[in-house]
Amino acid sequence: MSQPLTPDAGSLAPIAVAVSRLGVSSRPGERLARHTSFKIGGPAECFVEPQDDQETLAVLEAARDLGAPVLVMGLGSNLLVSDRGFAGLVLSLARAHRQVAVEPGGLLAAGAGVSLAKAAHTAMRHGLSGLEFAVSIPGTVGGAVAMNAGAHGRSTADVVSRVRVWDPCRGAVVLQADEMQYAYRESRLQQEPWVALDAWFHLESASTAAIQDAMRRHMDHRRATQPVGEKNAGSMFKNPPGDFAARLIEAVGAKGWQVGGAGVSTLHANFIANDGTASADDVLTLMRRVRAAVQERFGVALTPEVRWVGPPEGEDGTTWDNLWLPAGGA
């Protein structure tokens, strides 16, 4: 069995002594299953969690110096991480990025590290629509704007008018939203090295008590139809175009699967559960079990909408999009 990738006892890695030496304080080898919602995942090469914005900075500069991978965590509620943990640059900004304010012509400034949910019931107080959706999303900003988070109909992009991003060739720069090449849970920062660090979302005057309302009903619904309370990661797979993927998992008869201490919601499909045993290992053996069920019998290859954070799993550097058994296989 391959060994976590805690430091040595009388070492640092080169970019926790990077991060020591800018005077950010750091955790190296701090277990990420304490930073994400499923949790579960292996220690991290080093953990950060910058003061400020200029702290952020300097971290971000000093892993790319030294070409170390980065790892963006906000509340952890979209990542499934290996059992290794994460040999690189763990980076929070749940410190450093947490402001949100109202500006002139009814935008609303977020930083990266806000909940959504903090982001939702600011826009509220302050009479402002367009956000209601994320009030039952729990992620951050940074992470909506990543992967073009949504519900109920709605999504991040159709709300969003700039973000704030950190390159590793031009710093922090200021992007519009047609920069961001939204798609269905996809952006470009998905596809590029940056990282989200603010931004902004234009949103429409209207009443409080109709945008509490619903709110109310958004939170009402997701209560009421996924397993909130339990340790899971949100939904596993994208929907396939014209389809649900719950229903395809429920079609096959999966609710109630189990894989070591991982298991089908009994309440949404589309929901894997840790019961607090489970390891990232039994998540992805039970993934695959369910991806194989579907393809099988409608031909449909269900795609993870949750992140794998690791090492390869596969052979030969595969990767998470074909980290997959085929069908009939699991």
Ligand SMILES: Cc1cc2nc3c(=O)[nH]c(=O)nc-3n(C[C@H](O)[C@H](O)[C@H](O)COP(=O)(O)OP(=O)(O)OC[C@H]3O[C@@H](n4cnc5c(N)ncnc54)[C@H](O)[C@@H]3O)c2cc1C
Given for the second form:
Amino acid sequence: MSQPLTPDAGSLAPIAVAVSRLGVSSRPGERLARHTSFKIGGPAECFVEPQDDQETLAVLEAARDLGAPVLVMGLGSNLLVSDRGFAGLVLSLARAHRQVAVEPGGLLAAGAGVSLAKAAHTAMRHGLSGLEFAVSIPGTVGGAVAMNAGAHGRSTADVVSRVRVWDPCRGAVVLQADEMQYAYRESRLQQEPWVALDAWFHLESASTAAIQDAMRRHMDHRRATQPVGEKNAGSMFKNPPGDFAARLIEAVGAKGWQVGGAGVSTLHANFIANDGTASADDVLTLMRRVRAAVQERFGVALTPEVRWVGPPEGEDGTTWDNLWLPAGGA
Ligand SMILES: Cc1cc2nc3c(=O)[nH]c(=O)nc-3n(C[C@H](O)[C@H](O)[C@H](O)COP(=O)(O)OP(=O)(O)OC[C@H]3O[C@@H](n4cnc5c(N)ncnc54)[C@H](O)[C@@H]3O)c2cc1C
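Take the protein just shown as the form predicted on its own and give its structure as the form predicted in complex with the named molecule.
Below is the whole assembly, all chains and molecules, this chain first.
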């Protein structure tokens, strides 16, 4: 079993040393539970919140040159982070890249660290429609562009025009939306070692009142149907084609199932909530039980929507990949 990554000032990881040589402040050993909506996650070898674009690029180049693993995060609202943490650089963009501006031609330009709520409200104030669906998704522009976040029948791919990404081979480049290989909750950013820095959204003119009304309805719907305020990471599983993961999970009677401090929400069956004491392994074990029950009853193999961060193997030797094989090993 691997050991926790305990911070040790006397033996800083090479990436932490390199970041400090750049004059950029970092927090070795920062607990990622402080930065995820699940409030779960062990220490990062080196945690950096860049102040601006220049710092972001310098830190990414240092990690590339050292071959250090990199995790980019926004608001950590779609992440399940191992209790053993992350051995590498964690780059949190939620405090930098926060500029948002309207450009000619109905374009909204937003930094990767801008919250979706702020992007949607800015668009609304300028009478631009298209981002209403995003107002209640608790992530950043960078996370939405990477996850193709969506709600109320719309998704990020419907409104993205282009994205400026950092690519370890080419540096910062602007990619058109059709280069992002968007599909349901998927994008090329999940496959490539790229970091989204900024995005442009193409929006339509509409009345501010109509946009505001749609946003209010979306917020009300969410408050009524999801455990807002609890520690969770949104939908745990993707909807299978033509069906809803929540419907299948509810149908096997899993609402209220509990493993340690993790429980299937009684309000929305595709949510798992942390009561404040859950470990990442509690959540993984519960996910496996739920998935195995759905597989047995309906023959449907659910795939996770939440992204796993950490060592590839679980406490019991399972891996994130074989966790999802038939029967799930629960
Ligand atoms: C209560 C609740 C409700 C939710 N409802 C919805 C919903 O309706 N629809 C929906 O789609 N999702 C929903 N989610 C999930 C989550 O909010 C979205 O997936 C969101 O897009 C994640 O954004 P983030 O900034 O928090 O990204 P993170 O969770 O920090 O990261 C998610 C993934 O994106 C990558 N990433 C983040 N930023 C960048 C970047 N700049 N460049 C490259 N990769 C990056 C990360 O490496 C990671 O793989 C919900 C979550 C919660 C907690």
